[in-house]
Structure formats: C-alpha cells, structure tokens
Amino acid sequence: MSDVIAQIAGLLLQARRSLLIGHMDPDGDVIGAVLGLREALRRLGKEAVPALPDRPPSKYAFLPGFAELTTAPAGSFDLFVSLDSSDTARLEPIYSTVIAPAGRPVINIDHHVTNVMFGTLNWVDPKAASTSEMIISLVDALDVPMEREIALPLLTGIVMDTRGFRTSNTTSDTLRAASRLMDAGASLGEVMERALNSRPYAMLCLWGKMLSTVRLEGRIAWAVLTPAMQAECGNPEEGDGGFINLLVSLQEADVGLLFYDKGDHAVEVGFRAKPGIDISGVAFALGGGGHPQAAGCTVEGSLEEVRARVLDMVRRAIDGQRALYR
C-alpha cells in the first residue's frame, strides 16, 4: 500500500462526516466511484454524503445507494473527497458554495494526466483506467471486505470508462480488477446489458439529428450538438449517449469533435483520438482536461468561432505528433 492511500484511509477513518463529490456531467465512473466507496464506508459506520452538481442519468439506478445520490448537499463536513475531476471548475457549484467556504481539507482522487492538483492530498495515478480502479486500492486500505454493493458500482465505473474494455489504457491490472470485483459478486452481463448496451428511443432521435450534421475535414470528424435538436427528441438525459465515441470510430478519423452550441456564448467541446494521438493537451490549453484519447472543455464564443480555433488547434496537434515519428 503507498503513503497517499494509507493517508486517505486515515483521514476518511478520522472524519465524522464526510462530503464524496464527483464531476458535473456525471459518467458511469464518477457515479461508480462515488457509490463503490460511500458504501465501504457505510460498512465502517461513517456517514459518507454522496453528492454531484449534475442529476446522474437514470440508466444507473440499478446500482446499490443511487437513491442517495444528492445535488445539494447540506450540513456540516469535516472532509471532502473529489472523486474523477481534475479541477475544481469541474466540482461547481457545490466547490464554490460548499466546499471552499468550510476551510477543511480535500481529498483529490483522479487518473486524468490533466489534474491540476488542487487537493490537500492528492493521489492521481495516470495509468489507472478509471477511477473505479484506484477506488478498490483504497476500499481494501479500509480493511472493508469486497462485496457485492461495493463492486457492482466500481465494476460499473471500470466497463463505462473503458468502453467495455475497448480504451489503449485498459491494461492487465484493469482485467485482475474487474476479475476481482466479479467474484465478490458483481455481474459483468448486469453492467454491460444496462449500462453500456441500453438506451431510450429519445437519444436514437438525438443521434439521428446529430448524425445529419456529421462532416470530415481531413482526419478530423465532427458534429454538433444543441439543446433545440434535444428538446425536439424529448430531452434525452445523457448528453450525447456516447455518439462522440462513434465519430471516432470512422475509418477515415483519428479524432472525433462533438461541439455542443449551448446558445450562451460558450460550447461545450468533446474530444475523442484512437491510440497513438493525444488530444489532452488541447482541451487543457483551452482551460478542460482528461485523458489522451478523451477529453473536453468549455470554451466562450460562437459555434463558428470556436469550431473554426479548435479545428485548427487539432489539426496543428496532430501534425506535431505525426512530426516526431517522422
């Protein structure tokens, strides 16, 4: 076991209440995250607080504390545990409101390569798959036994971040954890059936329109996204449902761009590059992060002007790659 987990179970042991909060935008890895270790702590007899800035889709309501899941969380904390963000912009705005004005410390658990360390503890470990992954490290520092309603969430986490095992950073070390979190009692079929392969009508509808907006310009394939091509589909509740991970997935792309045109002079950009491109440092210079071949960022300015910069940041990141292999 390293220092930093021994730290963090110790402080998690110390505390009385503590605040786990995960990213706005909530993934199948937050929620698992958040979930799997509020649990082991519930099976210590602490009051652990499970809380995002964002409702999480309600595909995940078959995991084990769902119910508890909170976007205001209120009271009085002695800890808090950021849980998969890697800045605390990603946190608000219960940072802004809760977290900042307590004072007390923060516990910042990542694997982005983008994290800015703004924990008064930070454990980020880059080659973890997920955050579901480094989660099962310190549930075992806890000395809390593994089962089921712990690994069902963590399993979760691990399948979702990486597209069902598909991600170049799903290593050996994910397969043994994932093993792991099986034979404590999580169903891999379960995880995959509801989480990974299950959607509504609403977001076919969303990709059919998104889908119409699709273009490739050289290796680069993007489409948009706005909240009126939602409401005409009945406001599909995840995002994009995944449709960044097929503009990636066209032969002729080495990176996918989904620009979400919100309609308040700010677009959300989504990243997605197959292994071998990394997109990370683009979203991070534009004020995001996340991993090489995930990544996104919000970034002020009309759909034009932003897709036109960003376009051009990509296209210029991938010719500096391609150079140094040259």
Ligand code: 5GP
Second form
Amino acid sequence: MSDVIAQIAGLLLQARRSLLIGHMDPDGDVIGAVLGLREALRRLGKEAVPALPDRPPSKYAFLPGFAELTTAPAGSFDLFVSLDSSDTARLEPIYSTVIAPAGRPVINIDHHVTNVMFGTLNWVDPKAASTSEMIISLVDALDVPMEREIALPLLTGIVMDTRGFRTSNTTSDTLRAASRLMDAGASLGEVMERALNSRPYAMLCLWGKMLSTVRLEGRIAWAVLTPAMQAECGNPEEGDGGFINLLVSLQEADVGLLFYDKGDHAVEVGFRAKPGIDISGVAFALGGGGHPQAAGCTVEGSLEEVRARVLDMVRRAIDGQRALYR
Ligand code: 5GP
Ligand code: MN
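Condition change, the form predicted alone to the form predicted in complex with this ligand:
Zooming out: every chain and molecule, the one shown earlier first.
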C-alpha cells in the first residue's frame, strides 16, 4: 500500500498542472479530500485545479479553497487525480470532455469496495472510513507539514462520511486521524456545527413531505422524493439531507431505501443497511456502487417498476443476512 502512495506522490511532484476531481452530487468527504490535497500541493508551489461535476452545497464555504472549486475546468492538464469516485460515470461530464481526451495518467484514490479500478494508478482502500482519511497519508508522503488549512477540510470529510464517528466502519485509526487533524488546528466543534449539524429550514419542509411517503415492508423501510416536492419546499440543496439515515435507524428495519423519482423515466436509489447487512452488491449490480452499509445507483423505469425491482433484489440479497445488533 505504501508503495502506491509513494508513486502517487512522485507523479504529483512531477506534474506541471494537475486536475483534482471528485464525484457528482458532492458530499463532505469528496469536497474535503479535493480541498485538503489541493492545499497540500499549494504549499509545494504546485498548481492543482480543484473541480467537481456539480456545485457543492454552500454550507461548505467555510473550507479553505472552497471559492476555487470549479465545475468547468479550463486549460490543459498533465495529470488527473480522481477522489472518492468508484467509476468514471460519477465524474461526468468532466470525464468525457476533459479527462479522457487528454490521454494523460489518471490516479484513482478511493475507499469504495465497488471501485472498478479505472485509473492508471489505483489506490483503493475499502477499510478506510473516508477518502479524506487516506489523504493524510498522501500529505505525509509529499512531506508537507499538517496545518490547519489542510486539516480542516480533511476533518470535515472524516466527520461527514462517518456521520460524526457513528458508522460501523469508524475505527481507532479514524479517531487517531481525527485527533491528529485537531492537533494541527482543525476545530471538531466547528466542523460538527457547520457541516454535520446544519440544514436549511427548507430541508425540514422536505422531510415533512418525505415522512408522509414512508412505508415499512418486512425488513425494508422506504420513502419517495420527487422534484415537485423539492420545488414546493424551495429547492433546498443536498438531496434528501440525510433523511435516508432516519429510515435505517428504525428498529423494525434492516435496510432503508430512498427513491428519487427524477421524472425522466429514471429513478435514483439510495441504500442504507444496518451493520452486518451488505447492500453494496445490489447497487453495483444495478450499475451503481458504494459501501456495504451505504450505496446508490440510478435505474431506468417508472417509480413503480423500479421500486418493485429494487425491493425484490434487496429482499433476496438480505435473505440469510442478519444485522449485528438487533
Ligand atoms: P448517498 O446515498 O449518500 O448519495 O450515497 C451513498 C454512497 O453510495 C456514497 O458512498 C456514494 O458515493 C455511493 N453512490 C451513490 N449513488 C451512486 C451511484 O449512482 N453510483 C455509484 N457508483 N455510487 C453511488
Ligand atoms: Mn467517501
């Protein structure tokens, strides 16, 4: 593992101008990993452009370098670094328009178990609770001292992907990593308040609408979200705002599913599972990906078709699987 990190550090040090890119529908982990690595490279005088396919939620504006994040990277690049993305579809449209035509090396840094190893160089660690946690090792390999401007985005990534150190993939290594970032000047209290414990009033309106759609079918709790519901609530940022985590917290449920009916005969499906249950395979089989307890995909079809198909697949997948603590 340390071999590939040293190779990645070497490529970054050789590059003249690199593009740091993360996945669509950006979350705290991908934003933190992109901005943390960008800040470390800046300390070395290296030009690295931070990019995301979609605009990041405005609550992350407190992170150093947030204003530099672009959805339309311009100019030429001799190196590409993909962060927190398990496949190239999650990097579109930037992958097809900027990365593939350039024909330059792509470094793939990620922690999804479903990663398809699309990079020229792949550093994929499914045991890491976040990609941001992995970037700490890369900052060390680059020989850049850990400082607040690097530490704050990385701590944000760790906190958001572990939902405040609550997910079952949070290890003692995760806590040690967070301690080190706090020692470097990142405030855990600030990250908790600004990133984790923060939502607009409009999101509560949306939760109200999603609550009225919740159904419990056997061990599966599911709910529906539509663009019309979002519009009625003033289009809050951040999709479901973490509502899906409420579904899987139900004592009766082992799996939570959120169906986002986009209206164009395509439904985005969010998956959550209790510790001990693995739904990443279902999301992967449907063209998506994720982690054992958190995954996603987009499925063609009407809401009713997709719901029936996914519920059936999940039922089969969890048959014989048992939650650890219920
Ligand atoms: P969320 O429900 O928070 O959007 O996503 C949960 C996890 O599944 C995240 O790690 C996210 O990267 C992954 N994920 C969500 N949607 C997709 C998708 O369409 N394709 C892939 N490959 N991963 C996804
Ligand atoms: Mn992540």
